[in-house]
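So this first bit is one chain, no partners, the form predicted on its own, shown in structure tokens.
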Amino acid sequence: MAPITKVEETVQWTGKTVPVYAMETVSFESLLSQEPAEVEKVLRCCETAGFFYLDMRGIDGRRYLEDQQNTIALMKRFFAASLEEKNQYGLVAPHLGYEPVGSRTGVFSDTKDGYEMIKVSRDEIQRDSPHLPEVLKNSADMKTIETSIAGCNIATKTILSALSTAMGLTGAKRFENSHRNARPSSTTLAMMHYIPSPATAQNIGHQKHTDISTLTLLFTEQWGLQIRPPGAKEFGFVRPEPGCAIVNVGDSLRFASGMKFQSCIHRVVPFDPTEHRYSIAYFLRAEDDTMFTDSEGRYITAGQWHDEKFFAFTDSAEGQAMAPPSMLLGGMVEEVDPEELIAPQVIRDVAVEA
């Protein structure tokens, strides 16, 4: 694959021109459709960058837009909650329950992340009584929880539909046949917030990694994210489109592409340090029994590698050093810049160059 070497775009942040790396834009309406160069399109998207644009903005994704709008009014009456309310039940499971901020390492050295995140597991919100904090636990809430994992389902199974007509793959071998709705996984609804954070803070941003999942759906309409697409050899920032998602290619689509698709490596900084930042992500994932061969050539689980790299994320930064290197980014290659380990002294107000 060729490297990343045309930027058209740049935006100064913490005193250095950084590059916003543009993204291929795939429609929904197209894939829903099955027409022929869209489904070659998102093919070669997860071949090379890993990351791409769903244009959410026609008739038939126009609602899951409107779902996103209100769990984000959900999200921040709950996260304006007090922290014994939001954290009633802790972690009940990697893929379900609250996480405070701090919990994991940060963007940069000697720090600790600088979200909070409640997490609502597809499997969890069709039971009878879900295991949901009480100040989330009324009938509106609960409905608009089910109404975007329900959308935001419908949004990658097309996709993830797609690649299997792409790739020639029939029958049981098709993707979708390890992500059938009725039986256990990880898949989750994670609604993040993340807090103002001056440069001399010590909970900052969400470290590099790749996604555990099989496909991320992400809605953000803050600036934010950064990404090292393959071949890059630095961060760039992913410029947040309106009426459309950003999706990326976790670890285990490719796993079970064999190592064709990219899962391209990416982080979570302050832009604006005095902001609040809110984001939504669906992560869809395999069947906790499904079986595949990660990147140090083991035989194993999704559930299994979802469990173990989950607690790598949670581990100091001591550990995760010790830890195998395709845990945290799933066996992707970087070129390590000295600069990424070192906190900014400056975070100064962005302007975006074209």
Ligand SMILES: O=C(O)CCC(=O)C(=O)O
The other form holds:
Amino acid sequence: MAPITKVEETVQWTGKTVPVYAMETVSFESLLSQEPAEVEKVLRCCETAGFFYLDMRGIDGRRYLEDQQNTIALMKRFFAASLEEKNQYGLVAPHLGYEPVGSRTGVFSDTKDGYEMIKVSRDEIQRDSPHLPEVLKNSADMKTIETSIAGCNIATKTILSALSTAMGLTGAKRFENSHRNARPSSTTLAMMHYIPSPATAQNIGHQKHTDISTLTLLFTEQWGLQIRPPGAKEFGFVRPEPGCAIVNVGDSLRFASGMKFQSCIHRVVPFDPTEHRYSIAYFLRAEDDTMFTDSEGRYITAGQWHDEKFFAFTDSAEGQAMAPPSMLLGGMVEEVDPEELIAPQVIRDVAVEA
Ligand SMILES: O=C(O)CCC(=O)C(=O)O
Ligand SMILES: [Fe+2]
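Could the form predicted in complex with this ligand be given as well, to go with the form predicted on its own?
Shown next: the complete complex, the earlier chain at its head.
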């Protein structure tokens, strides 16, 4: 199957014409019934772009969209709290807790990231007293988070199940069998707030990467996410589609598929430098002790892949440069556009004027 490099639509961003990459839309309703055409389609999406929209507008899916609206309201309240309140426990574990703005490298050279994030893991929300900052530790907020996680779990498991079927996997070999609900995993709900970042900012965006996860289910109503589909040189935007989540394959599923699936490279830039951007990413991850062969040819556990890659994410730019490139990009090969780490011209002009 040919890679997706065709550009039919563009958008103006910081004085440049940038692609808006077309992505296929998979129907959640049809996947629920394992309709053969939809099962084939989701397989094709994973083998080519590694990204697709999940249309959740039918009656089974729209309840999850409502859950995400409630989560966004919760996030806006949480992120408005003081740093002290938000950071009460700091980052308890890589998949649990709060990360302030600037914890990782940013999207352009010599910058730090431009987002803060609170992660609540699926395992943690089920504990009697989950580790949550006091501002969220009330029954209404905990219910909102729990409902959100449960809905995302059903949606991602539905996709995973269709992929097992499409790959002809049976019994214990099916992907779901390494994602059992009662087994420990680093599956988590990441709630992100990108601060307004004029491009002169030292804190800007989200560095380019592939996801550690099996599948990522992303909810955002705002522009900013860019992908570089396999075979494409340039980063281009993903249009947020009302009623649709954005789904991408992560490294773990790429490895489990024997490298047949694409773990697409992506990043986040400030589309509108004056706006606050909110996004919710559910990272469905394999059970910690699941084994796979990674991009370095090592036979390792999902837990080890997660921990090593998380360390690479949070390492300094110099440290990242020394790590095997497979860490940040899951072994995906890329043809780099030399401009991609340079703040765009308009941004630099602003910097000169300021
Ligand atoms: O905020 C977004 O739109 C994407 C975030 C992302 O790529 C991630 O958290 O892995
Ligand atoms: Fe990501």
